[in-house]
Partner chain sequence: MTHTSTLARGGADTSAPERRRRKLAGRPALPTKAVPYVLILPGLLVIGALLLYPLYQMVEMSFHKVGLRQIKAVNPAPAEFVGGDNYAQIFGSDLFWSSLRNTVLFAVVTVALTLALGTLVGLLLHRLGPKMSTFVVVGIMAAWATPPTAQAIVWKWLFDSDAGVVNWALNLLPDGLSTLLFGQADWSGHPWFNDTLTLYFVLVMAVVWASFPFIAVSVLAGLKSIPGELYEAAKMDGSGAVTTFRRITLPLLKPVFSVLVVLSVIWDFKVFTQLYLLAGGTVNRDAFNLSLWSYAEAFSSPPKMGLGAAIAVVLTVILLLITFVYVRQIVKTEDDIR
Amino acid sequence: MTPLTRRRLGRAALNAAGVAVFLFAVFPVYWMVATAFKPNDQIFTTSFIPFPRPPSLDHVERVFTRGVAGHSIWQYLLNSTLVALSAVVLGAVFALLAATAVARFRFRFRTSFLILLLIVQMVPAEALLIPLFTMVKRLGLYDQLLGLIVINVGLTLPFSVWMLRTFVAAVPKELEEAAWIDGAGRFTTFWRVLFPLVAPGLVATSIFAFITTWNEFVYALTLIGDQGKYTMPVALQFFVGQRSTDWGGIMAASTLMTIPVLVFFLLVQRRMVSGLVAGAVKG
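Let me see this chain alone, in the form predicted alone.
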């Protein structure tokens, strides 16, 4: 076997593995969407039916018109959107400031702070549930979306700081020093030079924070008592009863729940490329 043949076989095997991983990741999403448009007799059959024949809007219409647990599905979507966007914005601000401080300044216990971020990230969220519930209760934030926002900011902040730190550290200090020589102040240097260069990292951490907050279930269920303030992941549990499960309703609501995540990614993904070199070269 010639080296050229081996390279071609290796490339073909790599492509086949990539296609297999892609299908493995996409198939559950496809099955969710397909099930949302299947009649009940096709959902509960033992036969493999890859496509709804014919498509049915019964489950989607029921979710939109009847709502969930006496509340409109749009109320749950609004709650999830408010919590997720607020957590993303607040977390991005705090994470960027903390990452800049850790990457650019040398201070006492700096290394200990970084290690502590990793340790906090390794602690299971369930282990923090009781102390965080007690804290939220004493602060008067129980059954308030504000309390849920604060908790989600805290849960996503350690990873966001650690990830953004690498982006800030990768920016050459000479760029900031050149801006200072040109008469720019610290805030102008931060906003005009550093911020555009770390924008891709900020977008990446924002996507992580948004998806994590959007899918969060345990804290949303524990810290919220009013059903009208539930988020979408908690609302999905009402489709599961003691004796039966409304799989069509779950899949229809889950499909609707996936759309805002896709929209958010499409809105911010351009910054992951356009911000790589913006502001680095002075004309």
The other form holds:
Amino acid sequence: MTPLTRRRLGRAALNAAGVAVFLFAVFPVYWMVATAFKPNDQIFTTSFIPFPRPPSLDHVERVFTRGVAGHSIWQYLLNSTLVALSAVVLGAVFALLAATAVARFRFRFRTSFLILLLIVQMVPAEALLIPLFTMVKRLGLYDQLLGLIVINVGLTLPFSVWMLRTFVAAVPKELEEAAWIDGAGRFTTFWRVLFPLVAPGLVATSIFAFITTWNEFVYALTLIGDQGKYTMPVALQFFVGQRSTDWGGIMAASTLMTIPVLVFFLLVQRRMVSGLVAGAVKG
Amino acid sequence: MTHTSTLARGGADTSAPERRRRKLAGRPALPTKAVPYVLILPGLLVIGALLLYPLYQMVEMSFHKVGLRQIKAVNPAPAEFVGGDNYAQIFGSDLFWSSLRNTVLFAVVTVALTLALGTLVGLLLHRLGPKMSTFVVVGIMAAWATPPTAQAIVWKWLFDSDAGVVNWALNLLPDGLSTLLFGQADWSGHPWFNDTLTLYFVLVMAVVWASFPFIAVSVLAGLKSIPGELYEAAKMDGSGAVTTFRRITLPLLKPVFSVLVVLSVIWDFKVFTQLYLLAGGTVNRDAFNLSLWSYAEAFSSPPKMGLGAAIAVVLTVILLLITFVYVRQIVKTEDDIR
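Which structure goes with the form predicted in complex with its partner chain, now that we have seen the form predicted alone?
Every component of the complex follows; first up is the chain already shown.
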């Protein structure tokens, strides 16, 4: 075998491995979408039907009209969006302020604050469920989306600060100094110089917080009892529990829940990795 | 290291007329030293109220008996102090050992598989051409982006006993081979979710599927950060592919790996959503891990919040011990913290 053929074979093997990885990763998602568009007789069969023929919109239409748990899926999409957006906006404000402090100032307790951020991120959210449940109950926030919003701000904040601080630190200080010398005040410098430059990082961080909140399951399950206030994940699990044989409908609802996350993921994928392993990966 | 910020230095440099102009603008002057504290205050309050205080409360509740009457919104009854009873009950329970076994075994198997697969895919991505690499990255992104709820539901569907695609595929195997490998030839209607072992098998599949992309992309980022000159130098010194990998790639990726291992351990240790959905809630006690057990005690009737909190304390202590390693690693690598 000549070195050239060996090289070609090697490349072909690598590409084949790449395709195999692609198929393994994509197949379950594809199967979810395909099932959502299959008529029932193509779903409940022991033979393998690779794609819906012809595609049917029955299931999608049904989850919107007849709905899940007595409400159209619009209601749950709306609840989820409301909770995620509010939590993200509130969280972004707090995170930006704190990130500016740790990236721009040297102060006593700075190291302690950073280590605190790291440690609280590691406390499992599932463990805090019980005390937070009693707290929400006592404050009369049980069954209210507001309670869920506040809790999601708390759950996402440490990571948001952690991720955002690297974006703030990446903005050259000289720009702010120049603004100072030109007589801009502290707030103007922040708002007109730092903020626009950090904005892309803020968007990435916010998207990450949005996804976390959108996916959040256990608090939504415990703090909301009223079916009209369910978020998407809880509505989905209710759907599975109630009509476990309606796979077409369940898959249509799962697909609808996945689409926004997938879009966001493709937008911020690169930044997310650098945020998650901040410090370990250099360069 | 000076303790003055750049902004502070900028402030000190301003000339007298400028300072006067600022005063005229009517902004109350905030002493520079106070600025960072004011900035972190809102965040600190949120973290204090929603993470630290509940953490303290969790520990306190674990020493009390907390039931329905104690969590009422109006006139809650005071919780009865029971000392270490909750803990005695946990450590004396068979469920503790089965939950701990499920938690640890699941984490070990899942972390090992996720890291192995993720690293291999990361190395593969590094060697693929740019087009092929992008194609695979977009593909694995689909698995990564699927919300945990949808993950569990999709895998439940793939492993459905009657119409699942996995049983269909297993039926394709020649009968002899299937009997040799799995001890059965006919997979039609084979249930996967009744038995704890096969339930966990599906759970491992689902979680590995969803988490290897993150490892792969992180390893790829790590590989890209290794300077090419190192490889050239190694090649000149006559080092083979295996030696180069062992002597250059692995040591340089070590910090990435240690962070990835700890993050994966933490995520897999407390897996809840996928288990809850695959196990169908809290019916199957044998399938409990520590998170699900804690939830089951606290939220099935009658609620035993104190007992649930004690289980959560045990879980948290285990996780914080593991986290300690992570924090040390970060503090070591991130010069910027000090």
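Computed from a predicted model, the values in this text were never measured in an experiment. Definition used throughout: the rigid core is the maximal C-alpha set that superposes within 1.5 Å between two forms. Positions refer to the first chain, counted from 1.
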{"property": "Large Cα shift (2 Å or above) at I43 between the two forms, core-fitted", "result": "yes"}
{"property": "Threshold 2 Å Cα movement between the two forms at T258, rigid core reference", "result": "yes"}
{"property": "Rigid core fit then F217 CA moved by 2 Å or more between the two forms", "result": "no"}
